[in-house]
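A lone chain, given as structure tokens: the form predicted on its own.
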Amino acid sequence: MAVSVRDVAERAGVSLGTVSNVLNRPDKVSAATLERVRAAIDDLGFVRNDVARTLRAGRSNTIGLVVLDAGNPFFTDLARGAQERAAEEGLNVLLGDSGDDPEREQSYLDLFEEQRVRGVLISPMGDVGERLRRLRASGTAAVFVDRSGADLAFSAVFVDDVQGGRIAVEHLLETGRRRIAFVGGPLGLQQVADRWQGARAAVASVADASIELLETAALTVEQGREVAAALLARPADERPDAVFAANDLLAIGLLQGVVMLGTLRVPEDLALIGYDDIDFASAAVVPLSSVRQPSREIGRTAVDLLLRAADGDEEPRRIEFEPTLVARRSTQA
């Protein structure tokens, strides 16, 4: 039989209210009483029922976070920033990985609604505006992260990815490269589409430069290796002299593919730049140039906006961060 709060109170010789304070407001309890109640909890093996507590209080101490790929270090750092900020408010973060799958994304939103989370942070795969409206109508706030063109009815935190794509390719052009390839996809992801838009705009301003699109099914190391093999299979005069990869995982896969086959040198034959500036970028066999996003700060800021919305602030706020270029060996002339 499950141990109840009443059992803990009887074992510790205190009131139910004192046990509640120990669990929720320990600063209001003397050190001696706190120690006695915690000893009773340990002796009895008491586990608090947060679902029941949420039903009584009407609000949860958890936040739901849905990301496109939890294996991508960018989202790992974003989640870490969100967790750090949530912890400062006594909250926890439940992480859901949609894996670029709209159905899985919807299942996480359903789960978080059932759990009555305080709010939801989401980097969406598809159009989830109507679903988030239903969440908000039931009392669950929502904020978009890493998504600039999201539904304007909700707050959003994002990076100017058009500008990020522009500065990446401008950097390649400044080093003398003229045959650029953009590697990334699917283009249905707004972040990828925006980086592609910025890349094209940079090339359009240089008369003798060209750019081609090599769309991928996903933003992974494996997809980068496949693109590397395809490029190396081309005749030398049909290869690009520079590649802008839509994220660092793709860029690292490209670098690995080129290095393993050993027929092209980076950067002498092929300049390579990625996006996100994950930790692995600087540690690659050829240190990787990248466009940096402030991933942790995005996560922290998103929690701030979510708490505002959860407390009744209905004015949508859009916070845009600027990307920055980090030039390393992979693009040096």
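These numbers come from a predicted model, not from an experiment. Here, rigid core means the biggest group of C-alpha atoms that superpose within 1.5 Å across both forms. Numbering follows the first chain given and starts at 1. First, how it differs from the form predicted together with alpha-D-ribofuranose.
With the core held fixed, residue 322 shows a CA shift below 2 Å between these two forms.
Residue 39 shows a C-alpha shift of 2 Å or greater between these two forms [criterion: core-superposed Cα displacement of 2 Å].
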Given for the second form:
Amino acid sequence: MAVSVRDVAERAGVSLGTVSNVLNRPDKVSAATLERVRAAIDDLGFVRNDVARTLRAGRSNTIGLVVLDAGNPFFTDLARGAQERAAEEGLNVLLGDSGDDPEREQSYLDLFEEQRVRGVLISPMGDVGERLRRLRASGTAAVFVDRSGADLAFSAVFVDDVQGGRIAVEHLLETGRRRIAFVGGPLGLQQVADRWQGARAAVASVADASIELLETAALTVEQGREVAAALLARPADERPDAVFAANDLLAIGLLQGVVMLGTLRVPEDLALIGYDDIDFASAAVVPLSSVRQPSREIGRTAVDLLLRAADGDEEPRRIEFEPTLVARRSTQA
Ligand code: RIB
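Previous: the form predicted on its own; requested now: the form predicted together with alpha-D-ribofuranose:
Next comes the full complex, this chain leading.
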């Protein structure tokens, strides 16, 4: 039989209301009473029942967050920003990793709907607009993070990835590189397609510059290493003199591949720039240039928009952050 709030109140010799205050508004309780009630909670092994509390209160204190790849520090930084902001409102964040798998993405949306979470933040795999409409109809708000989201019915917080791609390649061109390779994929991912679009736009404005697309199956370190091996297998006069990788994980894999194979030097023979500016970029064996996304601010801002929507403000808002160049050794002229 689970220990109840009433058991805790009797053990501590206080009212039910006092136990509720200790759990929800400890600042309203004296230090002595706090200590007595918390001792009773520990002695009895009381665990609050958030589902029951949600039913009583009519709304959850939990937010669901679905990301594409929890192994990518960009998303863990975004999640930290969301958790920080949520905690300021006494809320928690449950993290779901879709792992670039649409079915897993759907199962997390189903789970968060069943849990009646306060709302859902999602960096979607594909077109989830219809699913999010059903979620909203059953009382769960939703906000896109890291994508402008084709569905304008929902708020979105994102970075202008076309501008980001342009910034990355303009920087390579300014350092004198002319044979650029864009490494990233799948192109079905909006973030990748936008960066590729920006990269092409930058090259189009320089007469003697060229760009080639090396599409990858995913945005991972492993994929980056595979591309490095393929580039190094080329005759010297068929190799690019610079690579723009669609995110830092790819760039780190490329850097590993080039350094391990040892026949090319970064940046002397091959300049390299990534995207996101995760912590590992500056810590790489050759400090990696990147295009910074304000990941924690994206997470914080997305929670703000979600709480507005959960409070009935149906007006969708789109908040776009500007990407910024972070130039390091891997692209030095
Ligand atoms: O997961 C795909 C990529 O898109 C991440 O590296 C980050 O750049 C996001 O915007």
